[in-house]
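Just one chain is shown here, as structure tokens, and it is the form predicted on its own.
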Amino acid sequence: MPTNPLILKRQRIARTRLFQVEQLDLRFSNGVERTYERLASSGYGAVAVVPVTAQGEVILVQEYSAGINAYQWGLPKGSIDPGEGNLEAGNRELKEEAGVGARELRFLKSIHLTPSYMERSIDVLVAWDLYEESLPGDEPEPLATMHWPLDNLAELVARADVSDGISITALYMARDYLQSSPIQ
């Protein structure tokens, strides 16, 4: 397995309302020395929420996406608030973007969008025994909701509007989870 490299210096170069740059100056086990940058870790983690319903399908929601000016369908996510686990935090997510909570939340596994160059991570979580329940959210607009089954995940990805990576990833998770232990 290989070693880590060295972290010589690290200092933060850029800083946005959401994001900070970090300058990473690195030695590498064979002597090399290399400077990167990444987008830094801020706040205190976010989750991606796979809301099943009884009927076998998943929730999304379509909101609009400023990277690439358009409105696409995803799964309720968001940041984890000061004092929140990642379970209470899924749970809110599901009452502010869906209009349900959930008896049943479970974490599957934390992933990383583009570790190459980006320290953020997601959990990603699963949720049942779903109930009507909103919340105020932090949204500019309320968001349209869209229920599809989880065994046709193969025509949801095919559709333009959907192409959220932490989306298509956590339904996959999901849909192996589901198989492998059924919800009650």
Contents of the next structure:
There are 2 protein chains.
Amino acid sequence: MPTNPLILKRQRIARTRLFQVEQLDLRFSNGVERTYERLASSGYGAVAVVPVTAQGEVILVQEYSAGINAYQWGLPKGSIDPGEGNLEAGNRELKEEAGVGARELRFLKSIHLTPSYMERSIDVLVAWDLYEESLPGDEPEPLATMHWPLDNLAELVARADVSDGISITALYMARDYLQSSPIQ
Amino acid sequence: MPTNPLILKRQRIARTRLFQVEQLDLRFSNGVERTYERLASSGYGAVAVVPVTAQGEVILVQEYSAGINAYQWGLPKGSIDPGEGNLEAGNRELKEEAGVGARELRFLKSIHLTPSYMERSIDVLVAWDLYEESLPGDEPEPLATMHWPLDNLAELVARADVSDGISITALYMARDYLQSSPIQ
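Having displayed the form predicted on its own, please output the structure of the form predicted together with a further copy of the same chain.
Everything in the complex follows now, all chains and molecules, and the chain you saw is the first one.
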């Protein structure tokens, strides 16, 4: 593993309710100096959950995506609340967004959205042994849901209204996990 | 498809060299009003390339990730220059970061990093029929490379120094694409 660059200076250069931008003055191990910007993280992390039914279908939710001003299909996901574990947060998000709880939840991996300039990470969970249960969430409107066969990701990923990199990553990871460790 | 919320007001609330934060006052179709923040995009988009050798191995590069202050293995990727097509940008990034060019490049999909609050998208490309060619890039240091069998993604994705969601998504997409449309 290479030696990390030396951080010569680090300063916050912008802050809004959701985003904190930091500027880093770096000296790489070969002596080259560069100034980088990154989005610093706050909060307690986030989860994305792949809820799999007894029929091998994943439950997707349709949510307004402010980044691209369009509705998109993706996984139930959200921030971890203070004091909450990641599995607990995942089960809560399932109930709030998809109207189901899970008796089994497993952590697969923590991935970074784009580590080159964002600190944020999201824990990918797979959930099964589902039951109906709803909790009120903080969404501005109820979310539509749809069931999709996990063994037909190609057709899902080809859709224009499925473009969320985190959801797509998590779906592939869950499919591969379940193929090598079947639920039954 | 649901009706998009009405954008009542849109204003830039922070701007740095790399990031522009916008605040959106929205009215959803059910009348609920909310204020969202999002990172607006500038530039001409970006590409992530999965370069596959004749041996069925992907070439990965090891790059410093300022977002998490750590070196990570991932795909060659970068911004599209003005006037450049996405395949052209992909081939240039390959030469700059991995020391290879590709006689075949195919566009798979444009994915959003996290559309709920970021406008940015990245075009996922798969490349094969590779040949040795280097171009000087804008990296502060030469990048180490490694070859990894595309049919063993599970072991790669399990590594702590592989966490970039975009790279992981692109690897799965390329693997599935090549399984259904073999190169030979």
